[in-house]
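Next up is one chain by itself, shown in structure tokens, the form predicted alone.
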Amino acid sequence: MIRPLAFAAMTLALVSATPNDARATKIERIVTAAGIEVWHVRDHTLPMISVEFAFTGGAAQDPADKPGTANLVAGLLDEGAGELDARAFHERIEERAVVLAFGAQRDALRGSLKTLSEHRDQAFDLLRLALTAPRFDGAEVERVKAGVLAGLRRRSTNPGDIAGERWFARAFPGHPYGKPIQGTLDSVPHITADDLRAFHRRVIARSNLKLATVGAIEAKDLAVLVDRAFGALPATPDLAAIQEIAPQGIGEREVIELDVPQTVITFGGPGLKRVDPDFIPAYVLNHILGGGTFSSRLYKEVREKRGLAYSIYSHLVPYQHAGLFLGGVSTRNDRAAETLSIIVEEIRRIASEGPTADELAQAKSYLIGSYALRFDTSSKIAGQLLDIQLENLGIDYINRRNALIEAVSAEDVRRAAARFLADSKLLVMLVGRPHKAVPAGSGG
């Protein structure tokens, strides 16, 4: 039991000291030889190393015309590089027991590494060879490719992500943050070997990566294997310049018929920037709205007082480019518009009246007496550390982070509410059979 009490006793440390606390675990900012940032946590409790990192651009990046572009490059990083075609890759890496891993989201293409001390050299030449010298071999792009469109035709029937996508679709025509990250049926086949590199050369670099880790290792030895891997790479990407965009068709409803017993909503609308100073009471309004599963409003109005759901949710998207407030849940077809109305009204109620004194006390206190499970494993507190530069809050920002939730006030969460929820319209999404559906184009 010695090394997870001192891997909770450290995890703690990080989330709850203040700056000037001696104890609190250090983040250490290490700038390598070859100019590369890196947020390091050094922990002696494992033998192990975990990083986390991101090339800022992601699937925003897609050809306008070949969505998935981003999606397919993540899948085939690992599939082959250097001398090693697909099956040497993962024999090296199964040897050593590392865990490499890439994915795309709409901002960034992120990935992830970790290893045991004892093999932490060849585990940063797999990965420098992953990034810099990719194969993107014939056989293994028709066959992720073959993966990802047996993964297409299974959401293409599925409600919940015919609502996502479509939603995502209204809310943003002709702009990257439109397009579905795993592409479509008719995109991804179109998708070459020469589509891939091209993608890779012109966003995988230097000055767009961000870089966490957290582990056994001294810093002088970190940046060593850091410009390992990441130094030969290209100084600048090439990103295409992203339009910064506010979801349309507010106010909206569309219902696609889908013969299945439940009825999926999707709804949402503006929300806020990770930047905008009203993001915080904003954050602490959701959790009162829909964000806190058992105690949201939501949740007690639609499940506990009406048997209408099983689950529902809202939640704060902060994308690069635009902010977003989305929610979703699913009930049955002749409820669907009652519970429609529940959530827009609810939503009215909480923006014209804001919290309770007990609602606010408690969503609080509950925000930050979690915070620490975000930071329970090596691979948690690098993923934290990693968001953190993503969204540049700053190196201390787990130090203020508990202070500025304790802060918000119910007059800041007015304020708050007044800016993205006030005239409570939302774009719907209503996939199933729903009975008396709010007709498409009426307002919220």
Given for the second form:
Amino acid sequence: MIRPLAFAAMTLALVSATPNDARATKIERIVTAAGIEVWHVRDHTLPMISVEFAFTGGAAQDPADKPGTANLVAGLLDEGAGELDARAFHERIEERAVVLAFGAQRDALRGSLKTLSEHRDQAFDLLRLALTAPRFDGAEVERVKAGVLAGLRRRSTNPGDIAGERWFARAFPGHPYGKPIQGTLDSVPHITADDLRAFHRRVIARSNLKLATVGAIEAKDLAVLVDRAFGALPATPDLAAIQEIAPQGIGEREVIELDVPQTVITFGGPGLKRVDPDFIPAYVLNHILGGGTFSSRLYKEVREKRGLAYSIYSHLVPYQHAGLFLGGVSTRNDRAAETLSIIVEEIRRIASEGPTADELAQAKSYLIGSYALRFDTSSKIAGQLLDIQLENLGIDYINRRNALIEAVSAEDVRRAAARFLADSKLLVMLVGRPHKAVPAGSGG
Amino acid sequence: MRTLAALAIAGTATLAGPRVGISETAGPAVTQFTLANGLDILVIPDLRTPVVTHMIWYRVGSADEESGKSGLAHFLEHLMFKGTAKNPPGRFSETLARLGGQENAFTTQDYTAYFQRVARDRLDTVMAFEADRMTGLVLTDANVSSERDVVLEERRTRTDNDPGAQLGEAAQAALFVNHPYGRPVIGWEHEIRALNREQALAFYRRFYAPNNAVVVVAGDVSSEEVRALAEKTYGRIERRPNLHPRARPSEPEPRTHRRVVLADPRVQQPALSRTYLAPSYRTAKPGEAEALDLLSHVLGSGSISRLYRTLVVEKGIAANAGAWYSGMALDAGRFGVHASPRPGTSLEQLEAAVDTVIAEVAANGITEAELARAKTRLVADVVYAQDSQATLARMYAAGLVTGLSLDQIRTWPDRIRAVSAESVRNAAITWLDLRRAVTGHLIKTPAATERRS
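Alternative state: the form predicted together with the partner chain, after the form predicted alone:
Below: every chain and molecule of the assembly, starting with the one above.
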């Protein structure tokens, strides 16, 4: 049942390059009888429903000595629940072609459900079981742990994984963000079924749930199903407070020796959090420096002009309790030092000179025009609506977003750059055999 | 590409079609027509968004390269971003970026594809650019040379830095003793180093032509609109006379079980892989490829599949296990099985257990319940695929360029439903024969013989 309240209908204006081509899709904000808020887009084009949801408090809530707990919980929610053992549960899933997946991120435990309309009741029932009555049977816990451990052994010699893990360990010593989400070869064997139950009790609740749906279902029917799946969860979680933190070790470089022909480099430093008023200008700035098109400065300088790498990127990583600027590149061992110095120089240059007027106009034009590409499938629309909720941007954000980009001035970009790229100092991890010795602490 | 070198269209529901009995939808009303110059065009309606996906698929891939020039098809794909007589380097990408469009490209053994995603009212712009670079490519020694370095870095990232990928490359080479599918799409390193501008241009002039391509447009556009735009752009390009037929050397009947072993000090998690030479949708007898798709699902998709249940759940000797079928190919298809042991289990023990599971299916077949579940999943995946215009565009185009008709693609769900348990069993007996297979072992170098460097 829907309480007839906040039926705020927003317009999901899928803005294309020209205004007269914008289509409008209505986002309905539903609050269910159990008080659960859902953002819903009704779309009967296909006989299916996509659900995206998250419980805030992800791997950052792992016990300090047991990193990997959230990841294991995510792996075990659908491995037996209620009266159904793991096999029976998966048979139900398969018989109705339901797609159910869970995953741990640093700040949230996420889930997604996709079902054909004709199986929606059973799909939401299976979701209810997974969320409210996971069994964490001993044999299943051991089995899922064995899979995670095999993945960790693989990661232990993968240069990209090593670089990323070492970067976070050095940047966030003693903080949950410094621990790998998957846990470690030491921690995972010690995580018990009771640890998983405790995590489940602490984190999976109604008040920290965010939920978005797209598909062939009316709001009133959806509200009933949502309450069936989520209504019996505890009202509030019991989350540990996470300390705000800025990344450490800035200015340091570390070489991790590995016998591979190509050095994998992870570089980064402080960025801006999503709530920061300068986040949008910083986002535009990063797009110009190392964002996702074939015209970023790093792409042109490192790949296009010099052929030093196949992939080169930078991005902003706005965690709940830390803002980060992170980038990566892979290049042959004997040119790793050269590649890194080009990256450092490009960061210095954009921080001191700012972008050209043309670059700024081009970046804004791309970011505005491409926004609609994030909304072209049910799952992507639901995912966007979920992200907007997780970032507390408001249900009208989709309508406001492009104006926020449009309003960014060269002065805004320079101000943002000064806040996190000013001294162009980075924490850098190099994994491989970078031939030329890389001097430490030289601003890079 | 710029991205995927070896796009393995593995997995199951790679073919999609609209007649989905279990759903109320009629599916997309895909239309197909051919311009006077031989260019095939597919239009897939998606009225939900103002975005269109535009792709061009050339009927040329790494298996069409001359021996000794491996990597040329993929290298040319990179070079296609270097500008034309009319549009200098960077203009296409910069124009597209200004429009908020996204682009990329990919090369496989059988095809090379380029795509853009853009607001529907910019379709004319991207079609004009794409048509221009079908014949207007200009290359200089300088940009060819730096792009070759990029491709070498791509190879290092994908293959040379990763022992598992190196083993996969060796297994593929061992599986195909005569057919060029044995070559890596990205090319062997020493042959990539020798590729040059003249070779790239010769390959381009030989294969890039309207009568050797398929254009797919998915989005809120009518086939009339697409036809008019295509006539104005692609329609002006002349048909290439005397296109070479795509006749690759074929495989002899395989008679030996081959083994490849890669030992590397970096391997902390050993792995077992097995690949069988199998028919593809194009080469199979009716119903055979569909049976292989169902077989791969029952055998190795998800945690109630035979392999996972036996090796991971019941015996507890593997950390994971699965199977796949790659049936979208102009020539032979492949059927694969893989597993990773838990500590204490050798690859030999694991391999014996895998063979027992396969032998059981060959001896006693699969249950009706297993068959029904697999069909439900594969047919439902077709409905889910319709949620993405980009996925649909890719599936239809991949089907067409690997030799299937639009009708064959459309009726795939019906044919999946028609497969019997007995056909699945027969597929296992016929194709999962060790004489058709390569088995790969990825192991850690024993400590005593570890290479010092």
